[in-house]
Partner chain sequence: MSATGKIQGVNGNMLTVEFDDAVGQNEVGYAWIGDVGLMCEVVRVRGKYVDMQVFEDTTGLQVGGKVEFSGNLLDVELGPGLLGQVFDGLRNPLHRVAEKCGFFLKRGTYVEALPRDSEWAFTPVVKKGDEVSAGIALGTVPEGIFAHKIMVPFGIKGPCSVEEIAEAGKYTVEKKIAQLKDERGVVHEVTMVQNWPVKIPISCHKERLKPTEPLVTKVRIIDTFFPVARGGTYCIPGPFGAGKTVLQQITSRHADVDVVVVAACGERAGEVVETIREFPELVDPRTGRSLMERTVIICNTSSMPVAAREASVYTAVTLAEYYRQMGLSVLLLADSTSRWAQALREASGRLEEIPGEEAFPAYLESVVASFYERGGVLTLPDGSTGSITIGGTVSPAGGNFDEPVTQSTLKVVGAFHGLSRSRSDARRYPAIDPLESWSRYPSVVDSNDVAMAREILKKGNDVAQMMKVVGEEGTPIEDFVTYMKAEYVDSTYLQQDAYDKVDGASPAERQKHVFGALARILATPLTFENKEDGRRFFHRLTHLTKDWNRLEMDSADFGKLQGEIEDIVSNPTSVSG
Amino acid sequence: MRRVYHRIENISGNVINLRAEDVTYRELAEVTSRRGMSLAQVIRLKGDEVSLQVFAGSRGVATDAQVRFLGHTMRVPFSDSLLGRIFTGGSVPRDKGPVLSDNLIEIGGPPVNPVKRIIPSKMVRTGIPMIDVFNTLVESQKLPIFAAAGEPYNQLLARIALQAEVDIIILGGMGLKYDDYLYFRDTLDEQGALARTVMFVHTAADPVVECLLVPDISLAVAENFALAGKRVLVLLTDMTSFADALKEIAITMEQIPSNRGYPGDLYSQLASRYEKAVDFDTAGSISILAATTMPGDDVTHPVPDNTGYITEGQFYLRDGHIEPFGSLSRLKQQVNGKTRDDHRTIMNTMIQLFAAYRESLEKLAMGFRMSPWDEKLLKYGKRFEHEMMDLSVNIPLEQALDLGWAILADCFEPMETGIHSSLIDKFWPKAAGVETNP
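For the sequence shown above, give one chain's structure in the form predicted in complex with the partner chain.
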């Protein structure tokens, strides 16, 4: 059986075509040209015609480049010696550490049997009221931050990662700005978290296609740690770069695009990665926090749109704070019934009133007279923005709930909040000197 070929027939985009035999679907090959060696993966077989996507890009690949089929799919080494290490998207060391090669595991493995999952039940505390009170994060959740380019989403990711009590952090960087890579590395280092972190970093300067590997590698490693009982947090930033790499390959392969050039299987591609988030019955867990930048700050753009349908909620980061509207933790109800009696009520009431505040603001902007009710809402909204929404606020959940009651009592009469009488009796700050239910 011949495994080495020297005649490439077509090169288009980052895909090369050649004739070869006994090649299996999704098998890896090494493409060696003057520029060096790159891994490539079989993405289509048609008779003896083989199409390969070249991870380092096809630039400089000549028709006589050597193509050697490896007979296996992409693998990564897995062991505890990964901890503290930094690799490229293709899992080559980026730090000065040794190359690891033992205990190779396949990436992109099969899905978890749904009956082997358990219902997530552990709150992840972040100290951020917009998360802890309003959209509680839960262990094993998959959740992206939707943000326009330029928002501090990487800072937010790092902050949550450091605050969350997890055993292992895996950073999967895609198209990451070099500065952001250094930011992650240094921040994790300063907080003493580097020793429980593994980084797979594809930077904006690396070949585009290579970032396709990052989620699968990061998640395969995470999965193995989780099976060993560890609680793993995976940070994937930026998934829009990943989607754009998919788009590029799809267009090269002349697939019919479904929406703005993205392939029809974008949803399935994203889902197969995000669905790796899991709380295993009798083992550890994987939580995924991602960044999804929104081109044109448009959530109906195919990448955020498809993502929203897959993930268990999303945080909108806008003007440096987490927006109450649109932000959602779908798993919050798994935990917020067990924190404190008033948690859900504070969550709902404060948001409803904040919505009313935004309406009053609109009226104000249009120059309408403010009714006494509007005035109350304006006062409330301002306090909410300063004391709850501001990302510099860092307080535990219980304190945030107390603060919620204090703000409500400062601005409204109990009845105006629509809160159920029994909770008013129990939690409404009496000191405010307001009569309870007449």
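Return the structure block for the form predicted on its own; the form predicted in complex with the partner chain was the one displayed.
Chain only, nothing else included.
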């Protein structure tokens, strides 16, 4: 039986401080006051001085409240019954479904032993050409989606949740507006994808400590599904909200701030979550896509800046589409040579020509005379933007590659593309009037 403490030393914001023995970091406690019982989590230990973040806030908690430590960290139930369900950041049902209490697993464990990992070698198809063709997502990869406020990153994640060829989707929402939560719920439900999805959603109105729990709960559940042989894709939004929650608690704890007020261990906090991505040698896999908003569209902001050192590339979402320049999947070479013979050639050629199109656009804006080559590039660039970059385009990889050939054939002569003659002979559209629209 755990000891019950009856004296709180002081209360600072939603953090209570007391003296206790045999307590571990992140251990849960029950705080009972006149308003009832609330859960709290240990967030700092200094000798016998213990600081706890109260989930429901410290309002109504007096210094004579009872604190009983539970002897374990946060746990979440795990079973196939999770599929199709929606929970809060504290794993409480948000969908008015039954409470699950069987087979509890602890969250926040260490990353998988490298010995149990295999080299990533399988593609995750999304139906989005700017990902599948140009920056292929690979199983067990960890990639952020960098976006300024107002960009449709949640809509992009919803599209990926609907279309990704994986077994299970785990969606972790942090600091979501209620409208965004309803958008995810309704979209997945209407399109029939909710049955393979588990959602852990922290809204902006929920306790800040639950925001910190969302990635750990999502990844703990994902890991257990992966150990059961499932291909799991974890979608997290927004990691900047997670970092802001870290900052808020660090300020409450009067920690010495680092860059822009964030705690000095921001890199380690982010890395410990991203490093959960894994492809098991005898089981399934965990892949992570995490939206990261950039305040002021500033990529040097501490959150995207630290994230870039941890992850294996990034997607930049600008003006409503995935930007070809800057976006990068560092593992795409592991898989795009195994898809179709022309995949790498189409990827490289179309991006090179699109870069030339951007130069022609600058010349046009500055009033320079357009050459016949410039006119071809302008025609090509408009088609590329409309038929490949537009996020509403939804076609399989093979159809996207065929579309790439069709666009090239409509805008250029074969020799103007610089593509090897063997691929020209095999893939260049032969008949006039080839259908070029998806």
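Here the rigid core means the biggest group of C-alpha atoms that line up within 1.5 Å when the two forms are laid on top of each other. Please read all numbers here as calculations on a predicted model, not as lab measurements. Numbering follows the first chain given and starts at 1.
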The rigid-body motion between the two forms pivots at a hinge, and of Ser38, Gly172, Lys142, Met239 that hinge residue is Lys142
